[in-house]
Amino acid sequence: MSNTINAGVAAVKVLEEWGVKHIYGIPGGSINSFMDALLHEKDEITYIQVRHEEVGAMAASMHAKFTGHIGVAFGSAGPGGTHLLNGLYDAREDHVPVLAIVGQFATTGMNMDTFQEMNENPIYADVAVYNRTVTTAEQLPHIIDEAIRQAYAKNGVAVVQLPVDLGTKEIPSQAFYSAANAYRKLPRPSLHFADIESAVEILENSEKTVIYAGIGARGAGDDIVALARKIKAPVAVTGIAYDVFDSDFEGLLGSANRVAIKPANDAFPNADTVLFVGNNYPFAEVTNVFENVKNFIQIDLNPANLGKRHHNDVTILGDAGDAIREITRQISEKAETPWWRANLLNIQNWRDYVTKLETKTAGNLQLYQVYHQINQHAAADAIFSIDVGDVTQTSVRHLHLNPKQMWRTSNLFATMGIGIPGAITAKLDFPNRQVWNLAGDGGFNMVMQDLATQVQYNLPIINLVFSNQQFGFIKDEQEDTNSGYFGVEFAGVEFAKIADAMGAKGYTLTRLADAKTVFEHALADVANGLTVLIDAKISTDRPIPVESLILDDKIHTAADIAAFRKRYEAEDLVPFADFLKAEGIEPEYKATDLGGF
């Protein structure tokens, strides 16, 4: 038995350890000691050629956000590496777990000027909470697996720059090794049973109370909707967590701000108090959202948030499940209240409203159509990866979610170009399952070339393009805050038609009539194990925005509301305000405010 290994290979083996099943990105004469590393070991690890490395670093993030394991992906020196970034990026801010490996020019041309050489350690000092290069042979496997221990730990990214040279050497095999076997998760805090006493104080004196549930929810959706039920209290998620929830739960606001729906924008001006759970929601302090609200209690399991969206009166240390159970036990059932019946009345006003448009038969072919053929046809357990724009804002509002089914996006770096990425991943972490990329023409355009790593490795996936020539999002913004509009419409492209060409089934649909046939065709192919490409040419219709609505005659003439009404087919949704006079309850009333956008 040999006593050496090559150093490739032992990092290659220590990713193996901790559980590294795929690993994307794009070789090159810089990190072509780490391919060979690969192909040595590709029984074990499965190498996924992307076409461009940005898509790679994407995947793994997404993976991380789908998986909690960590993605790695990896760039040859110079350009490869920096492709790398608007993925590394994307899990930064979203503090996912990423290994990036970069290669670099052999240890004799360093720091010579050579061809694709540079010092490469600082261009990825600011996204990486782990950032070194290899120096020797026998350090590689050693800082690769310090790289996602430190990426673990701190819930970021871990970059390891790789001189080529040192690839290829022989190390001695017993100073390899991984500490994949000792990793362990913090234990969740015991909660302060104090503090959980002066929340049911403020909630039980409360006459009208949000929940407003984040990501650091997700588990702990049951145990959230029997406190609001027996609170009285109706449930706001930010626009990422709409998975933790069924869609038909009754108390369900939604989102708040733009990406978002009507009875959420409503509910928060007319709170008393907010239960803030497992929330880092980004435009607390920007949009003024809680400048009404008199009490605040916060429930997070990280203390770096604790305190940081608003002022709190009171403050949980501890895991959402266990504060919330802990807190319904302790509560007193409330009887019906005003404030619940006017939010519940305000809630299925507007699930009338978009089920109306999702379920028309005739006219020009609208967003709303086909979200309710995707509907119709998502899986049970299906897997949504949504590309940013439009297509974020829309798929809270018409995808009929249940916590059985994952929505994963660029959260906070909101990224275009993420859904086939994450759709790629996805279908690779988890075979079995139904996987659907949402994505607008504008985020598809920058990535479509990767549609042939799908058919390449034959992933089944539904890729669903929304089509009208524009990036809608902005010129939506623009339409509220410019002159005119400039930059945001562009030349269409048939992407069926590439599709077909890449190998995939390509779908153009274009009126409403066909859309079922359509869906059915496609899901069909699906489930004979092709890529499937469905570009659906859409109304440049803009949805409605509930940010700035125009119904309450309180506060806009006639003309105003009844032109709005007509642009957004509106003229069944009611002002809050009029469900809550009708309860006895005086409307407060909140300036809007976009948070600098």
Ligand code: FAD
The other form holds:
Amino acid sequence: MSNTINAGVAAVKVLEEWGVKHIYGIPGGSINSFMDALLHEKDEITYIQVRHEEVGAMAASMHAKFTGHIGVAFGSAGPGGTHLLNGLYDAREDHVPVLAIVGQFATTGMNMDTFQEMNENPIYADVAVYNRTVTTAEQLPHIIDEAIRQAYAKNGVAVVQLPVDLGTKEIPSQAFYSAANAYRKLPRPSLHFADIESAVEILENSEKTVIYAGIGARGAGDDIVALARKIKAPVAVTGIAYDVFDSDFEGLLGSANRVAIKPANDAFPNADTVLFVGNNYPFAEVTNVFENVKNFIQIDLNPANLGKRHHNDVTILGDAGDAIREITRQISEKAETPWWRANLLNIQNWRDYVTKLETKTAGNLQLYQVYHQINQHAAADAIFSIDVGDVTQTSVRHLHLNPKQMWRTSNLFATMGIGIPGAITAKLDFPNRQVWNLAGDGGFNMVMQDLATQVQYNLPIINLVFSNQQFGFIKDEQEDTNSGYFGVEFAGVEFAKIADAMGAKGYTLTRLADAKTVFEHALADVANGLTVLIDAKISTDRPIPVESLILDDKIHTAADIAAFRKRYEAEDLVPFADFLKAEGIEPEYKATDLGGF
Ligand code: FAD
Ligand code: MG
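Previous: the form predicted on its own; requested now: the form predicted in complex with ligand FAD:
Next comes the full complex, and the chain you just saw is listed first.
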């Protein structure tokens, strides 16, 4: 047995020990020793050649969101590395582990302003929890191992700069080092029972409670539903936490603000108590969402987030499921309450509204009917990679999600273009599951070159582009805040032709009457292993702004209400105040403050 090992190969073997299966990137002179190591190890780890490093880094970040495991991407010195940054910031903002390996000129030319050579550490200093340049070949495997441990421990981005010559060197076999077998997650903290008792006391004495779940409640959906039904408290979610629950749970209020639905925006101003579970809602302080709330109870695992978004009356450090189950065990059951009934009716009224839009059979093709087709064809465990823009909002309104499915996007950094890379990694990670990329034409335009990557790796993904020749989400903001539209409309693209030219199967859907057939053909193609794209040429109708509803005659004129109802096809939408009054509850009238938008 040889008592030396190639340093680059040793680095790749560390990745293998940590269970890394795919690595995304583009070669370059400054990263070629690493490419040689990947060639050597190609049976153990699969290199995915993307068409832009940004897509590689976003795929790595989305891999971490879909699987919980570290994602790995690389780029060459200078531009190859800086192209990674959007994906790396996405991982940083969503607190998921990603490792980036960035090329560097050989040590012989470092610090001498040679080609593509610069001091790279400052570039990544802000995005990374760990950021080092390798200086000897012997260090290389150790630094990769350290980077992975740090990324996992700190839920963030680790960046390793690798001078190209060091990857070519032979090092003693003993220098290979991996701590993968020592990896452990921190145990869940044990609950502090006095806090649970305080929470139970408040919840028993509150009449209008909302349980407000974030993605920290993943896996605890059934437990929360059991508590909700026991204490008659409807459940709101953050915009990214819909798949924690079955979409047909009768008490699901949905999310608040703009990526939102009416029932949640209605409920908060009228609630007296909020049970904030695994939730770090970033609009809390900058909007008036909790203005009328008297009791605030928080359950969170991360001490740094306790009390962060609102003053807590009760603080429970712990796992969402553990705490919810314990509260449910201790709390007494409430009989049906006016609050529960009013919210259930409001939720049902909203559901009737969206169903009516989705199932229209006449008129222009709107996004709603496209979602109807998606719901008809989505597998019970489908994976949705969601781009940023109107599609973020409309997908949570119209997809019938459940906890066996996965819905993931760029949550807080909110970078456009995340749909394609997310779908690539989802299909590689879960080859037997149905994978959708849902994108607007704005987001798709930014990364569409990587449709070629889906084809190159034979990934049967359904790419759905909602084409309306505009940045719809921003256009709607401009309608509300600006003197006119500017920079939000653009020339259309025949995406189906691009798909065909790249070797995928493209469909253009323009007429509502064709929707069913187009989806049937597209889904058949996917079943036959093809990459598919459906370019749905939808109307430019604005989705209803649930943050500024004009429905209530106590606040708005009859003419304004009529115009609003007509524009948003909302003839049957009932003001929440009506449901509350019918139950004997005096409604709070208050405009939503969008907090700077
Ligand atoms: P995170 O911010 O990830 O917080 C999760 C919390 O759970 C953390 O505090 C964590 O410590 C805790 N936690 C983790 N595990 C556990 C556990 N086991 N037990 C207990 N606690 C745990 N969202 C909206 O709600 N409304 C909007 O209008 C909205 N607009 C958006 C617009 C766009 C274009 C995009 C892309 C996103 C938008 N979002 C919106 C999403 C928003 O940016 C935030 O990402 C989201 O609200 C944060 O959700 P979260 O608090 O569930 O997740
Ligand atoms: Mg658009």
